[in-house]
Structures are given as C-alpha cells and as structure tokens.
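Next up: a single chain in structure tokens, the form predicted alone.
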Amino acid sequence: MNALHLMAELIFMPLIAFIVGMMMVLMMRKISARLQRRIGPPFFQPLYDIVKLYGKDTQISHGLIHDIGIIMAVGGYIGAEILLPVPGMEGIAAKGGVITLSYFLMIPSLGMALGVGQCANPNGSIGISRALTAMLAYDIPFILVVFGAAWHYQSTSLIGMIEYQQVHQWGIVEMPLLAIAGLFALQGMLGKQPFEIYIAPAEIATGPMVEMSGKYMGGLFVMQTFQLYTAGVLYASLFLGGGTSFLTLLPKAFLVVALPMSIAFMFPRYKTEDVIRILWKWPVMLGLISLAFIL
C-alpha cells in the first residue's frame, strides 16, 4: 500500500462513515416519527443540528481531561472506521482484524467516563456508572459472537470472513443462533430502548450529556453517527456477506440499524439490573448453544 492510498483511506473512510451515519440518524428519527404518527425531520436536519451545536458558545469546560474524554469518545469510532472493510478501501482493514476492532469499540464509553468524571454533577456520574454497567452487560455476548464467528470462518480478519461468505453462505444462514445473539448485543451496544439506561432523560436528565454543551454535545452527536455506521457495517460483515460495492453493503447496514431501531421505539426502558439479566441470559445462552455446534 503506497502512502497516497494510505492517506486516502485515513481521510475518506471516516468521512464516508460520517455521511452515512448522518443518514442513519435521519432514518432513526423518521422511524420514530412514523411509529408515533408524525412526519419527522427534514432531510438535512442532522447536518443542521451539528452545525448549530458547533456554532454555539461552549460555556462549560471542566479542564483538559474533560476535553480528552470527548476526543477519546469520537476517536475510538474513527479508529474503528479505518478497520472496517469498505469496498475499494480495504488496505488498512486487511492488516487489522475483528479483535483489534473490538478493542476500539470499548474506547468511546471509557472516554465518556473519563470526561464526565471531571464533572461534579451527580446525574452525569449516575449516567456514566450505568453506561459502564451496560458495557459490561453487552460485551459478554458480543465477545461470544466475535469468537464464534472467528472460529467458524477460521479467521479473525473481517475481509477473510466476507470472502468465506461470498464463496459459501452468509453467516446468518450457517449460524442463525449466533446471528440472533449478535442482534441482541447490537441493541445493547447502541444504547437505545429498552437498554437506554444511561441516558434516561426522565430520571437523570440525559446522564452523561447533562454537562455537555456546544462543541461537546456536537462531538457526541458526531460520535453517534459513527456508532450507527460501525454497528451496521460490522454486523453486515459478520453475518450478511459484507458487500462487493457500496450498493450491496449499505442496504444491509441500513437494514441492520433499522431493525433494532424499530423495536426500540416500541418498548419501554428497562432497569439497570434488568439489562444485565437479559443480556447475560438470552444472547449468552444463544451464543453458547451456537458455539457448541460450531466447535
């Protein structure tokens, strides 16, 4: 890989993720609106929101660690985008793997904990405590899913997994139980209903975001766009055969995000202990049963 191609991947892969992620945010809001019999926001509303947030004066800053926490929250997903196998830009992804990608996906929650930990607001502390608890809850089934997929495909490379599925069958056909467990883990990872315990606006005033304003809130909005894109493309790569082009990859990624979002807006939020109980029960059980067949 020459330097020019490397630079192109470092620039364009996060840019593509940001643009597609904004479209996923719009889709998420449209789904919510339709389920509630509303029209929903206009097409460019996510972009308007980001411009508005970054255009506001940031009145509150809790020091250098607070700033570093936001950088970690966004930077973790930017690193993950570079390791995702996007058609035509797979040079860096070929040198990484799903294990490295899993580590990158843990950084945003830790970054938020670091940043909000500098605040004295109890709502922020409660929100971060719940967020780390939720991460512990969904990480167990997520690691089971990653391990099971890697064992089945005999590779930790996402590119190798996609090539296997293009020759044989999609992972969702060969490992249906593991794919269902992956959807559970994905729902918890996105932090949406019914696993929206760390935001909980009716209880803790949006938790970690309570001390965020202006550019900080804009950074968290950007992080959400990366989060949705990463979850959709990762699941599509693990179980839906990835894609040979954006025309085949993006519909799968949008479908993967739309499914849990449609379910999310139809259920109330669980308690923290319920989140742990559910994520450690059903997806872990399905994952272990699937591993028994794979191994």
Partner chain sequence: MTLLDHLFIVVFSCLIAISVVRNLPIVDKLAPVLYGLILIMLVRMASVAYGGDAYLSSFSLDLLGFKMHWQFTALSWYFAIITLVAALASAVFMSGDWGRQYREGGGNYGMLQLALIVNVFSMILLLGSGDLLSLFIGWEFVSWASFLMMVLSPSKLAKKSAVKYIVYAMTGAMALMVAIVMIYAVNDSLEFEQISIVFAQMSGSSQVALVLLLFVAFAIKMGLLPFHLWQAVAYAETPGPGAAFLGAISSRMGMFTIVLVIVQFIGLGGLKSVGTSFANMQTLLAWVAALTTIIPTYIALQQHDAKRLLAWHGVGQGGYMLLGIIMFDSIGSAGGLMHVLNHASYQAALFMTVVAVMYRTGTSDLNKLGGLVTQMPLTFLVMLIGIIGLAGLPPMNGFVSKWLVYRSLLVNGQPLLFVAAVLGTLGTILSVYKLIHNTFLGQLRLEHQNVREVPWSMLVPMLGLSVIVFITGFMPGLILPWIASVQESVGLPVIAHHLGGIEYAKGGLDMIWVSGILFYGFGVGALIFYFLGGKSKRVHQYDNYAGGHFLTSDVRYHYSNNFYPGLMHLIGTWYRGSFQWLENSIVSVMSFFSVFFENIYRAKQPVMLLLIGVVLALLALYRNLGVGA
Second form
Amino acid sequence: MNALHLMAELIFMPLIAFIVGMMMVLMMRKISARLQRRIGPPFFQPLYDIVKLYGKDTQISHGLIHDIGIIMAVGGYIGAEILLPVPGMEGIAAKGGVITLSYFLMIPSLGMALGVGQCANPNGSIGISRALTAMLAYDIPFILVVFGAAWHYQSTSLIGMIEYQQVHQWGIVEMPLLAIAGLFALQGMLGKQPFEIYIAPAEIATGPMVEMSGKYMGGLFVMQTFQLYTAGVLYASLFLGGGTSFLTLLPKAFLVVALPMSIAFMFPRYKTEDVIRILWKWPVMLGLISLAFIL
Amino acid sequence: MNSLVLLMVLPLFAAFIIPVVAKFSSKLALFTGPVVLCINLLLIMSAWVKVGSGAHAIFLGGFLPPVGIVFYIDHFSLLFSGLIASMVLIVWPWDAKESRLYSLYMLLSAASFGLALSADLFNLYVFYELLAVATYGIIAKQKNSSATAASLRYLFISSAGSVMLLLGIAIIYTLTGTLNIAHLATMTENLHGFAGLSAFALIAIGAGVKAEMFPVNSWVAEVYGTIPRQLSALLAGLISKLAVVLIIKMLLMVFQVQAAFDLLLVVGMLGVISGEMVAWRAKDMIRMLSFSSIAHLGVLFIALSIGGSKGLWLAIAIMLHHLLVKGGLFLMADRFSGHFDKLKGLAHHSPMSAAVFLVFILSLLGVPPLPGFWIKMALVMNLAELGGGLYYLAIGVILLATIIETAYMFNLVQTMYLKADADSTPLNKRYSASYTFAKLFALLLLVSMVFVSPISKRLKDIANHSANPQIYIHTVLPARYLGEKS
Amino acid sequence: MNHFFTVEGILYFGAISLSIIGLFGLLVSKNLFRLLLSLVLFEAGANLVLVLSGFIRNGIAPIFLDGNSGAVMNDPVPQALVLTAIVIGVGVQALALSLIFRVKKHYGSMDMRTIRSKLEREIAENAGVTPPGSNEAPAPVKLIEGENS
Amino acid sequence: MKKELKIKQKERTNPLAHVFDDFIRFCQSKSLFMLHYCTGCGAIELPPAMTSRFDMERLGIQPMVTPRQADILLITGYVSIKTLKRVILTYEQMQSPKYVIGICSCTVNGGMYWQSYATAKKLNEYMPVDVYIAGCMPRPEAVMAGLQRLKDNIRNDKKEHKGSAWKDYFKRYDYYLGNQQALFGEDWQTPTDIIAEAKLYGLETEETYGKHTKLLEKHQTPLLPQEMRIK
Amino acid sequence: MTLLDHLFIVVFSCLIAISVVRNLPIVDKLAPVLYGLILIMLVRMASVAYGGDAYLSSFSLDLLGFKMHWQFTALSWYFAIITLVAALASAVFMSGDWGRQYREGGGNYGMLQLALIVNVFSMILLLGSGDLLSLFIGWEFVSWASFLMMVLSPSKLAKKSAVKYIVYAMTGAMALMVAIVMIYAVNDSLEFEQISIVFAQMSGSSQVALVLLLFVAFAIKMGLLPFHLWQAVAYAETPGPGAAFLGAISSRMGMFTIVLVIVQFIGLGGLKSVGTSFANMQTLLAWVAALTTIIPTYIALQQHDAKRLLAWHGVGQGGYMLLGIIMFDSIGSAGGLMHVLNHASYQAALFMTVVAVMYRTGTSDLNKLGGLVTQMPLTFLVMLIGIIGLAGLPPMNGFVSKWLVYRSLLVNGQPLLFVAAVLGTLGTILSVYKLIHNTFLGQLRLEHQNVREVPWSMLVPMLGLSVIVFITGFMPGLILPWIASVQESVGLPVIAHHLGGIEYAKGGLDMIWVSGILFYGFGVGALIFYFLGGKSKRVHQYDNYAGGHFLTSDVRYHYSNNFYPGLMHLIGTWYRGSFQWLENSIVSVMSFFSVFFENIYRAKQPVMLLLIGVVLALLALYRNLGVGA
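Compare with the form predicted alone: the form predicted in complex with its partner chain:
Now the complete complex, all chains and molecules, led by this one.
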C-alpha cells in the first residue's frame, strides 16, 4: 500500500463519506416529510444548509476549548472513516480492528461534550449528561453485537469479516437475532426519535447545540452526515456482507439507515432512564440469546 | 551449691526481722529488703555459672528422696529466680513507709523462689499458698478500701482453686504413693489413666486461678483496677508466670500426653479470644492492659500445648517477651490514666512516652523487625507442623487476636496523635522511677531485636536441657534406687 | 460398687460429700461470712480426702507399733501433709476474716452482690470511665457539658 | 432617502471571491432557519405554514429553537414593551446575516393597539426589519409569500441591497439604542456587546457611536470575555 | 556486592538522609535528587528488563532456622521503575510551593517526606524479596508504611479511615501468614518453588483454602471487591501528593504479589484444577475482577468530592489489571501488566491536578467549582490528558492496555466479562466527564475570578506525567519489551510486539497509525474549521441563551449537582451499600461476643466459673480418653 495510494484514500474516504452522508440526511428528511404527507426539502438542501452555516458572517465562541470541541467532533469522525473499509479503499482497517473503531466513535462525542461544556450553558450540560447516559445505554448492546460478530468471524478486522461473508452467507443469515439486536442498537446510536432526549428542542433548547452558531453548527451537521454514513456502512459490513463495489454497498447502507428512520418518526421521546432500561433489556437479551447459539 | 537454699531462707528471715528493725530506724528497714534481694541475685549469678549446662539437686535436711524435699537447680529455675529478684527490686515500693508492707514483699519473694526451685509437689503447694497469702496481704494493704474488697473476692476464688490443687495432689498421692516429681516421672504409666489426668486437670485449673486461665480469671480486672501500677506490673508480669511454672513442672515431667495438651490448648484459645474481645471494649488503659495480659497468657498456654522441648522453648520466649512488654506497659500506665478520649493530643505533649508505647505495641502485635514477630512466627510455624484441626484453629485464633489487638491499640494511638482539645488531661510529667524502668524495658526490647538468634539459641538449650525427664530423674533420684527400679 | 460399703468407701464418701457441701455453700450463699464458713468446710473436706489417701484397711497407726514390724501400718506421710494444709487453711481463713471486717466497715453490707457492684463502680470512677454494663440505671446522658459529672 | 453610510469592511474584489460570494448568497437564500418566537396572536398562522398543506420545508426553511442557530426572527403580533426587551436580546443574540419579519399589522404601525400605552408601535424603530406581512393575522399564503419575498431579496441583494438590513443595526446602532433607551430608560443594557461586534467585523460607521452609546458605556460594565492566560 | 546490594544500600542511605534532614529547608532540594539517584541505580539494572537474568543479592539472613534472601527479577524491576517514577513526581510536587502551603497550614511536612521515602524503601524491599518470609516482612513494611502516610493528615476522618485500613491490612497479613505456614508445614522450607510443589501435593479442600487465603491477602491490599471499602476514603484523605503516590502504586503491590505467587507458582493449571469444573478458581477470580471494575466505578459516579471520585476509580481500575492477568494468555496478561503502568501514570497526574485545584481554590468539592479552564489552562490540559487515559480513549496509553484486555476476552470467548469490562469503561467515561466538567467547564464563580495557574514546581511533575501518558500511548513499543520480559520470567506466553503496538494473528493494533489517523482527522477538522468558516467573536459567559432571560451574577447559571439524574433514577436504588452493611454486621457480631465475655467476667461468684471449668475439663478428658477409671 504505497504512500500515494494511502494519500488518495486519506482524502477520498472522508469525502465519499460526506457526500453519501448528505444523501442519507436528505433521505432521512424526505422520509419524515413523506410520512407527514409533505413534499420535503429539495435535493441539495443538506448542502445548502451546511454551506449557509459555514457562510455565516458572524458567529460566537465561548473559548478555545469550544473550538477544539468542534474540531475533535469533525476530526474524530474523519479518523473513523479511514478505519472503515469501503470497496476499493481500505485505509488502515488492518492496523486497528472493530474495537478501535467503536472507541473512535466515542471520541467525537467526548470532544463535543468538552466544547459544549465550555459554552457554560446549563441546557448544554444537561444535554451532554443525557447524551453520555444514552451512549452508556446503546453502547452495551452495540459492544455485544461487535463481540458476537468478531467471535463468529474469528477476527476483529473488518476486511476479514467482509471476505468471510463473501465466501459464506451473510452475517444476517447466520446470526439473525444478533442482526436485530444490532438494529436496535443502531436506533440508539443514531440518536433518532425514541432515544433523542438529549437534543429535545422544547425542553433543553436542542441540548448540546444550544450555543452553536455559524461554522460550529455547520461542523455538527457535517458530523451528523458522517454519523449516518458510518452507522450504515458498519452495519452493512458486519451483517450484510459489505460490498465488492459501491453499487452493492450503498443500497445496503441506505436501507440500513432508512429502517430506523422510518421507525423513528412514529415514536415520541423516551425519558433518559427509560432509554437505558429499554436498551439494556431487549437488545441485550436478544444479543445474549444469539451469542448462546454462536459460542 | 547448697547455699541456694539461702535464696528462700534469707527473705523469710528478713520478712520477720523488718518490723522489729523498723522500731529502731525506719531507714534500715527500708533497705533490708533490697539488700537481701541483691544478695540473692549474687547467689543466683554464681549458681548460674557453677551449674553450667548440668543440673543439681539439693536434698533438704539430708533426707534422700522420695522421702525428703528436693530443690532442683538448673538454668530454667535459675532464670526464673533471677527474674523474680530483679522484678521485685524494680517494683520495690520505696515511697511506702510501713515496714509491714516490706515484710509482705519479702514473703512474696521467698515464696516465689521456693516455687521456682522446689521439685516436690506438696512443697510446691505450700509455696503456692504462701505466695497467695502474701499477694492477698499486699493487695489489701493499699490505702483505698476497694482494694480490700478486690483482695477478698480474689481470696475466695484463689483459695477455692488451691483446694482443687490439694484434691489433685491427694489423687496423685493415692495413685502413686509419692509426691516427688522425679519419682512420679518414673511411674508415669499408671498416671496416664483418667484418674491421673483428672488430677492434672484439677492441678492445672487450681494453679490456673493465679495464672489467669480462662474460666477463673475474673479477679484480674478487679484487682489490677485497684492496686498501684508497679504492683500490677509485678503480678501480671511475673507472679502469673510462676503459677504457669508450676503447671510446666507437672506437664513436662509427668503428663506428656495428648489429652493434657488438648486441655491446655482449648483453655488457651478461650483465654485469648475472651481477653481480646473484652480488651476491645475497654475504655481505659488499665482495664485494656489487664485483659490483654489475659489474652497473652492464653497464647502462653497454647504454646505449652505443643509439648516437649519445642513447646517449652516457645513458652519461655513468650514469658520473657510478655514480661518485658506487659511489665513495661503497666509501669507506664500512670502516664495514660483516665478515659481514652482524655488522652487526645498526648503524643504532642510527650513524644517520648508515645514512642515507647508504640514500640511496646508493635512488638506485642508482632511487627517484623521486633522480637514479637519472630516469637509469633516460630509459634505459628510449630503449631502448623503438628497439623490437625485443633492446632489450625489455634493458629486462626492467635491471628484473629492480633487483628483485634491492632484495632483497639491503634484506635488508642490514633486518639493520642489527634490535636488536644479542651477536656484532655495534661500529662503528669513528674519524674517517676517506673517510667525510667519502662524506658529500660523498651531499650532491652530493641537491643534483643538485634541479638534475636543468639538469644533464641540460648533459650533452646535451656529448654532441651530441662524438658527431658531422664536428666531430671538421674540428678534427683540416687543411682542405687534407680538400679533396683529400672 | 462392692468396695463402696467398705470402711474407706464410707469414709471417702463422707469426705467428698463434706467438700461438696462446702462447694455448694460457696455457690449459693450471698453473705460474706457464710461464704467463709463454706470455704472452711470445703478445705476440711479436701484435707480429709488427703488424710484418707494414706489409709490401709486394718492397718494400725505407726505410733502404736512397739517394735514388731510385722503388722500393716497406715502411711504417715499424708498425715504430715494434712497438718501443713490445715495450718495454711487456718492462716488464709484468718486473713479472710480480717478482710471481711474492713469490707463490712467500708461498704456497710455483707452481701457479696452489692459489694461487687460497688467495687465495680469505684474501679470505673477512679479510671474515669462509665462502669461496664451496669444494669441498674442507664448511663446518664451528658446533656449539658459537665452538668452531671 | 438615507445617505449611504460607508462601512470600514472592504468589499472583496477578486473575481473568484465574487463567484464564491454569489454561491454562498444563493445557499443562504435556499436555506433559512426560522426562530419561531411567538410574541403575539399571529403565531397561530405558522404551524399550518410548516405542515403538509403549505410545507415550508420545500423552501428550505426549518424551525430552530435558539437565536444562535436561527437566521429569521419572526415577530408575530403586537409587541408589548416587556416582550420588546426579550425580542431585542434575542435579536442581538442571533448571528448575522439575520432577518426580521414582522407579521401582522401590529408590528407595522401598532395595528389595533395603535394608541395603547403598553405596546411598541413601529418595530423598525428598535431593529431593522426586512419584510412586513400586513394583515390582522395574515393567512399562511401571505406568510409564505412574505418568506418567498425575503428569499428573493437575499438572492439578489447584490443589486437591490434589500437583503442586508441587518447591517443597518450596526451602522446606525446609536439611533436604535436611542429609541430603546427612550422606551426602557437610560440604564438599558443587554449582555451582548454590539459595539465590540461591530468593531470586530468592521461594520461600524460614524453613526454607530453617539449620545446614546456614551450613556450605555456609562451604565454597562464592559463584559469582556475571560481570556485564557498561562501565568 | 551485586547491583541489587548497591540499590538496597542507596535506598537505605536515602532513608537515613531524609529522616535526618527532614525538618530543615534543604529537604525540598535534597528529596527529588535522592529519588533521582535511586532511579539511576535502578536504570543501571535495566538489563533484567530486556531479557537479562535476575539479580541475586549477597545479603542473606538465617534467623531461628528460617533462611531469607533477596533477588530482583524482571517483574520486580517493572514495578520498581513505576514506584520510583511516581515517587520522584510526587517528591518534586511536594517540595515546591505546595510544601510551603502545607507547612503553613499546620501539616507536619517533614514527616510527609519521611513517610514517602519509608514507603519507597519498603516497596523496594518487598519487590526484591526472594522467598516467602522476606515477602511477608516486605508486605508488613509496605502496609505499615502506607499507614504512616495516611495517618499524617490532621482531619479526624483521615485518622479513622487509616485505622480501618490498618485493620484490613493486618487481616491480609495474617491470612498471608497462615498461607505461608501451610506451605512451610509440608516440607519445612520457605522458597517460592515450594508453593507449586506443596500445591500439587495438597488435597482438594486445602488447595482451595491456600488459594483463597493468598487471594484474600493480596485482594485486601489491591482493594478488590469484597475488601474495597477502606481504600477510597483512606487515599482521598491522605495529604496532597501522598494521595497521588498511594493512588498510583501502593495498592498495585497487591498486583505484584498476585502475579508473583498466584500466577507464577500456582498458574493456570492450578487455578483451573481448584473447585468444580463449572466454577473453577479462575472464573471466580475473573468475576471478582469484573465486579470490581463495575461497582466502584459506579460508586465513583456518585461522589461529589474530586479526590474521593478518583480514589474510587483507583479501586475500579484494579479490577482491569486482575481481569487481564487472570486470562493467562499473552495479550490478556500483557494488558493487565501494562495497565499497572498506565494507571499509575494518569492516576498520579489526575490526583495532582485535583491537589493543584485545591491549592488555588481551597476546595475539591465538585459542587463548589466551575469554569476554571480560563484561569488554569495547563492544569486543565493535564487533567484532559489524564481523563482521556483513564477513560481509555485512543491517543493515550489507557486505550492500549484496555484494548489488550478486551482482545483477550474476545479471543477467550467471555461475552459476560466483556460486557462487564465495557460497562466499567463507560461508567469511567461518564464520571471523568463529570470531574472535568464540574471543575474546569461551565460558569466561573465570582470568588475564583482572580485564581491563577499553579506555580511551576507543581506544573512540571504534572506535565511530565502527562507526557509519559501520551508517549507510552503513542508508542507502546517503548514499554512492551519490559512486559514481554516480565511474562517470560513469570512463565506466561510472551506477547509479540513492535514499536507501534501489538501483532496478533486475528487483528493487531498499531498505535502509531491509529494516533496518526486521529491527528490527521483533527488536522483536517481544524482546516475546515479555521479556513472555511469566518471569524468568530469571543463572548462573555453571561452572553448566553437563557430563553430571553438577562443573565446577571446574582443567579448562578451553572449545572453540576446531581450530574446524571436519568442514570441515578434507574440505578439509584441499587446503591444499598450492601458491602457496608456486611462490614457493620461483622463488627456488631464481634461486639456481641465481647459483651458476652464481659458479662462472664462480671460473674457474681467466680467460684461458679471454677466449678464449671473443672466439670467441663473432666468431661472432656473422660470423652477424650474414652476409658473409665
């Protein structure tokens, strides 16, 4: 893997992630609009939003740590994308396995938490405390799913997993319950409707994003695109056999992201302790049952 | 070698002379006691050298055993008599002006010498009674009248115990027809039946009263609570040990049988547990020290239950260590008077007494460099070597006792190092001889820390020498008597 | 049980029952003087047992032997021992009596239980500690500093 | 009628910047975040604008909660003096380019409360207003038309200069501050520091400072942000 | 005179020097120099850490028939280097301005310096022990030394918790003594090899007894689950940098002895053979470790005092080390061992930051702090690096050892343990964020307006430790050879490693690449942030969205109390303090017995006891002999 190839990957993997992510955001907003019998935003709306936010003339900052927080949020996900193998480009997936990737997904939330902390706004702090509690809630089933997958494929590197699935059947066929548990965890990871208490607009003024203006808000929008893309592609490569080419990978990723979205807009918002109780009860139970089969 | 009888005669004589001498000049009466003790000390030292590694028997009145009364002299008994002489000298009541108290002290030391030396069972009983009477007298002599009540209660339990002792001696006499220990040692087979062992039980528990054995040591708290600290140092440090010597003489020579060891073991364990538990609740220094001495005598009984020369060596080491530490603590006790909470901030008033107190406690607990650790280690190792559930239970009890001791000792140390507040009593800093002796004991302890192996080697040969019955029998019983018998 | 109704059997039974009576007196009685008397009985019983240990059936006292050494003699040694034991017993009992007088003078009562609880309270007071578990009145709660010292 | 006030901020001249600025203005017109601040009765008209019948999202407009994220401040209905204080604070906390849409005639000229002691009659005396939507509660169609008008103004702001009214707040801050102080009293102050913002972004003109700003400096202890310092 | 003798002599002379000079002002300069000297002596012996053979000391004592000798293996060198670095850092921290403030505050500064050197001396003695008896003596020295350190702080609670500690420590020492005695009783020798020989010969039940006794002794020192109650309060109350030193390394002596005795001489076969097939000793120890990672961490989550929170985390992280080492495979044990060094580095740094905050603001109560990031930026940086390490996130070294532990749990197929470890990690992330948020972020209080950064004498050790945390995280290959030689000397499978990280067949870790990618991501994020977006204006903390409300200083607009209400609603009821109840019940049983015995001693008529004693003795003899008259 010569240096030039790596340099190309370093640039293109996040870029693809950004573009596909924006399409996913668009899909999300279109689904929610369609469910409400509305037309929904035009095609390039996510791009417009991000460019408008970055194009803002004035924005406020509460200090250096506020800026570093947003940089860590965006940078963390850019790092995570490079760990996530995509057909044709593997980045450094071999150097760090799926455990490292799941830790990389925690860095942006910690970075954002630090940034919001310095905003000195209690809405933000309450939002962050709920976000970290929600992370505690959805990470247990997610880790259980990762454990089952890694144990089933006998390796932690995603490339190995995809090759295994190319040869044998897909993960979802061999571990159906684990896949369902993974979807449940995905619902929590994406922070969509039922588990969205930490950005409740009316109650705590969108929690962590209360003091984010201009490019700070733009950064968080970019992070959302990366978040959707990473969740989709990770789930696809864990259970749906990844894709030999983009054409096979992207439909799976979009399907994976579409499923929780459509479920999401049916639900009201759960309280924090209910979020923990549900995410620690059902997906963990499903995961353990499926592990019983695999081990 | 016969001059050793003077050891016992001189104090008796002085005991009766002092009241007469006191008529003429009180100063002379004051000094006769210590002079006599110094003479005895010299006699003991010369005897120690002369006896060397052998042993010697003195037949009183020329009557050969098994009829006459025999004094058995070897390093074990000389060691004890030396301790008696020095301890009574240390604890001598210089400020008390009555001559009768001095004569009682003289009576006490005479009885102790007799107990240490004599090798005849009934003779031991007589000296034991003499010792008891002397102790009642000294306790009752104190100014506060609660001491009289304490000594009366002590008298009842102790004389009941000595009656048990007498019954034991009677049983032994009916079984063997003789009371000379060496003679008994030759016919041990008919003593190992139930009757013989019940005699031993009676003797052990009878003498146990003074040796603070478990069921019969309720007098300890009352007596030590009322008498002055120096006297309780003598009683706890030495007199209780002498009663144990009486049991040792019987145990070593006659009753080397597992049933006797188990009895001592159980009694020792109960003593350790009960002593530690009640000491944990104690709220003042004297009560804590008295129950802690009960516990440590329990450990002594556990050590005795190992039997043979190993058990004896451990017992001697524990006795010496306990004498130094408990004696020292009692001697210092008047610096720590009153409720523990009143001792707050004491360590800042006089760091020296706190440091000495700490040295004693650390050695008591068995913290490595100090000799206490080596003794506890050797004891536990020997107990483990014997194997068997009961011995492991004993190990558990000893170590549990150490933990409880750490708890209450360091609770006290912690209050001492706290900041002094309103109601903590200022320290009575006046000069007192006993405090200097306590510092001497602490120094002795630290010095012995360096010479642990030579001292232990010395103690081991004393124990080997005095623990095997053959030497005892050959020195006491004349050859021709043995000729026909064996 | 055959040798129970022999002479020494009865004597032994008498001696042992005497000491048991003494022991029972020690356990039950409350009055100091009665305690002392039961102690005397107890010691007398023990002395009797000691004397009897030298008894040989139809042996005669050694003093009556006028030269013919053939007859069976009672063993003189325990008798000598008993002498000293009795003397010691007397000494101890005399001392106990004098102590009882002083205790009666000081505490004003002869009942062992009141003496014990008074003694316990005195020990606790001079050690500056509340007496352990005195079941009469619960330890007074210190409401005001020094109010009930 | 107002003479063109020169601001210190230099216009970027190179052609690439122009293309880039045009693209940003285009995106700004296509994506607007609306701070839904229901001050009066006109607010009831906005939900229908957002729901399926009129679907504001088609125009790229989303409701946002905090002024920091919002671009449009919708003042719906009469503005009482007490509410005006919060409106001004919210307006100053919004990040420019920000636009104010006055819905209902009460914001235009006081409407039916024209002679009331408790309401502020003309909204544009206290902050620059981009679009007024008249009507005593204009129907959603009118609101949508007003929003569409705002979007057009933003897109061709270069030519008609109708889309950057927000600069006027910095340019003639003294005039606005004067009106506010007239209403709320001499010691009127908000925690946001408009003068420092004007200086930072070079939007200050000679009319930014005046009598009223001097009054403000007299009363307000300057809220300087804590700078991170090593020693 | 081998190198080990030089080390012992130098450490002892440093002890003497400091004890002589402790009340003079020059101790501030002398102490760090002495610790540096000891460190140099240790580095001279570094060959043992790179595969060299152990150093034997020429000293050997023969007392009462027990032979004692001393040796320094790779394992002892590894723990010694951590001890010395922690001691050097806390000595430098202590002898600067903090020492002056402690002295003015009435603290006994000379004794604190002495306590530190006594701790170091006793730890070197323990680490160098060559047989069971010298191990026991070293063990007692270490327990008494940390007691000396704890008892120095003037507060009453500190002294009470110190006494509670020494009772726990003595229980541990006595359990160790019983185990040693059981080993000695078989064939009269106290060598380490005896443990495995004796263990093999033992019957099933005494095997369980031996392993349990050894484990109890070492678990008490390490604060594992059933015995963890003493550690947090004791370490939190120890004065300033003493807490940093104790928190970092003192309880890890338990880990040293676990590795030395249980892992090296009883080993996996021994542990597996003990107990039934389902619940063998290894699963028991693993589950004790897993519960130790969870329960103390969630107790830490509840604390509102920063030192107490960190001390509880010290207890929690101990569970990781045991979890790693108990797997007995190459990566698991490497993870456990490396976690000792990692934890020591960031725990000491975090404790120092909290002490620095106390030095400036006078309190460590999280509900009375806030917004200090602008006033004390460097302390914030150290705490940030520390909490990233404690939480185990990538760039820092905590991640490497946690990754190794997870990887070994994955390979060994232990889903429940894996979930327990992750639960512990997430709990740590939550509580460290609460620590840094309540101390440094949020609204700054009026009274802390003019708080300044701590002087350099305190900053240098903190920054040094955080550099260590980062360097060993970025290039774990620097310390992996030490761990490989430890594994080799202890008989565990050795880990394959290179400078960047770990090669492993089924998916290794290369920290240079991972951290490189992370910094590349941060760089791109910074590029996007600074070049695409426009200028941003710094605003005051009162210029904040509060629903239109005008923020002023009279109402504190800050959220720190009851930081995780949602979580606490769910698991709040689980904190019933069942271990505290267990401890209290044991104490009440003991006091019941003591009252029982006390009443025996207050018997009205002692002769009754005499009679009972005689009758029971005769009965026992009768039954014992089983034969009539």
